[in-house]
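As a starting point, one isolated chain is supplied in structure tokens, in the form predicted alone.
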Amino acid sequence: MEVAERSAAISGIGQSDVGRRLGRNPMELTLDSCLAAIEDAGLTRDDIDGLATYPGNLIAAPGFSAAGVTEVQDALRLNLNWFSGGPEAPGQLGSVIDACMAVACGLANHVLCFRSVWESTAQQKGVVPGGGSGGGNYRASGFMSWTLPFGAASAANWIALFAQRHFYEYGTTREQLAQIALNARHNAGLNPKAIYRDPMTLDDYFAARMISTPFCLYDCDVPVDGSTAVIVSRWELARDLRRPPIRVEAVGTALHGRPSWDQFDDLTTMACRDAGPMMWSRTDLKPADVDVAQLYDGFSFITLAWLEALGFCGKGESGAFVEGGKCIALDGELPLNTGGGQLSAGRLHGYGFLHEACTQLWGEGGERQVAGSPLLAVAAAGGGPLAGCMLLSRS
């Protein structure tokens, strides 16, 4: 089979400042992490010639995003062939798939994708995340008129369903849930960048205060400040850069089930359970032979439901998998989001993972680099009806 993303490639990647509460213009952030991406590439301006950001500027509520194609293009004075910018789209790599796509149907050679954010600051302004700005004639619309008059305001509300019923069926316990959060901590403590990196135990994640059950507060992403970018090109033309090329070797995006956050078919999972075997189905690879994974944790239960999309372990099986956080601590047998993810580095919403995996895969990890020297990484972001995952190889 044709796979057209493997005419891509990583070739740079850039991060701004993060931080809680930066208070620094938000075009800032952005415009570092995209000027950051292309010198770490070996471009110039002028070599970009395509755009892509998640969700662009049409989301209402500030923090969510701090800029959109059309702000950067302008500031950077870019001549673009192609661009693409909006909140539809399978996961927040959705915007770095389109990328891919872009180069492989011959629309742009070096396409820089860029994903801002600034909650933290946003929500020190009282700000509400879900829209509005916290007075009383806020009026839901969409499926939010429908959860809200029961309290669940909230994605921590809507995934502690999914989390409650894998529970359920499968016995799935907190004390294994809590892995997640502890492996995150362990692995933020050696990122210097990474927002809690004090030592965090199995009793202080008990002792914190719950959220949703079964959510405590440490089950839950940070809300911060940052920008991240990287550079998708045409792999003929990555392998004459600075750097070496990260191939991407496969895409997952598919949605099989309701497109919803409440109503999906199988409460146990989400749209990631039909991304991921798309993925599968684009390569001769199989999960055994991934080095490095970085999966999605908005929640602490969402990545538990990408372990088992991505077939590292069995349907229900997620919770014994990582029970004790042997296998996947940075020496296991999947060193699982090596640089905090949300829960202790700060949440940059599904670039994050993408930046980090392109950084074990580069060999620079530092203090928290997976030994061995990774080949192959995956990057997965989205939760509930979002979902889409990469498949990355160091050529």
Contents of the next structure:
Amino acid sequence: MEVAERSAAISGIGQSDVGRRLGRNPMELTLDSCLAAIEDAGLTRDDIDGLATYPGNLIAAPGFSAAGVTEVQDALRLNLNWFSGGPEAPGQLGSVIDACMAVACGLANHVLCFRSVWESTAQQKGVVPGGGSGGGNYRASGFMSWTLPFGAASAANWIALFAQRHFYEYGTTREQLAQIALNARHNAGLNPKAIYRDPMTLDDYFAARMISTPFCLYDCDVPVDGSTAVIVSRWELARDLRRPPIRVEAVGTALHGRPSWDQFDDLTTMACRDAGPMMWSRTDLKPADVDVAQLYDGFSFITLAWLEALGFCGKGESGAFVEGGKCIALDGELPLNTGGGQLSAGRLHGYGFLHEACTQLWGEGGERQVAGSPLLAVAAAGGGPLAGCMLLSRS
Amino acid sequence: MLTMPDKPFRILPRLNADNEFFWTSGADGKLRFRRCQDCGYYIHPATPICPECLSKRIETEVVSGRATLLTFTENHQPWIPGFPTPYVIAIVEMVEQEGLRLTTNIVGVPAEELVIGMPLRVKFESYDDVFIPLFEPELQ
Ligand SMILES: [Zn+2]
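Okay, that is the form predicted alone; can I get the form predicted in complex with its partner chain now?
Entire complex below, previous chain first.
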């Protein structure tokens, strides 16, 4: 099988300021990250001939999307040979995977990929999440029409239902789930850009207010303002750039079950169940070869689901795998969410994991750098019916 | 259909040709789904072609209203003003067909007494033109 994504490389990364209620123009944050990534790759904007983003500039929950392809193309006066932006994709990283395919097919040489959020500032303005006006006449449509009438307004509720079923079938506990949050907080303490950096104990975790059982506040990621960008380049071109290129070894984009939060056949896992094995089917590398894992934690349970889906442990065994936290620590068998994840470093919505994977592969993690010069990383993003993952190697 | 005086504020679904039968079904106290007349498959959410056998012979049929609790969460976060917390959100499976599921609320029982797998039955709460299907424990 020809694995097209192996013709693609990550050649640069960039990130804007990240914070709570920055009150900054979200377009400015977006352009900050885009220009940083272009410079990081050793390119200029004249070299950029492709543009990709998730979810595009759609009308959605407040702050969910700061900019689409059109705004960034125009702001940077880019001459594009290929572009793509939209929400119907295998997770947030679907946009980056699209870019890999575009360079592999010769549609573009250097694709600027970005994801921008400004949920922290937008939500402060008091608009009701879920796209509604909050007025008495608002009615729910689409998938939300099946959940909002029951007060299931948030992915916190939808994912909690999966977590509870996992607890029931496999005996997973809140103590185990807590390790995802505690590990993220520990690593965030070593990341100067993280949002929540104060140490957290298991007692702190259990003292936190409940959101939707079994999720307490610390099982839920923190909305922020911020933008992340990466440059996807054709492999042959990336070799001559500023940085040693990071090869895209394999990607996973499958969704075999029903594309739904409540109709998926197995309520102990999600779309990641299909994306993970697909990724491994496209490479001879194995889960045991992975040096560092950056797995989506919009809610803590999603990380457990990704650990199983990617074969780092068996089905139903993720609770035991993370128990005590040693295995997933920076000096553990599988260093996990080394920058603090979305739980403690902020909800950069998928792209933050890819950014951190590249940071680790380039050995630029500072105090949180995994020892031993990691060569192989996984970045995975998405929960529910959204799932996409990438296997990345440093040459 | 008795209307509960203390019912919460609910954001109602926008009715359309595909879902109106479902949300108005409770007017006579009965729950309905679309069902393929060729292979017997219940289809939810409704589609014009049966996803199992691709037949277009699809009709609306009454079901028993009995279901099993697949999973639940007790929500404590006040997402919606006027919807008092805590409340239980659940996914239930209708006894008629594996995988025929609804997201709903479990009412009439404290969260501590809920057990996954327990039998449930539908009851409705009415709002304007909409009858919201909720579930409560089936009396043994
Ligand atoms: Zn049929």
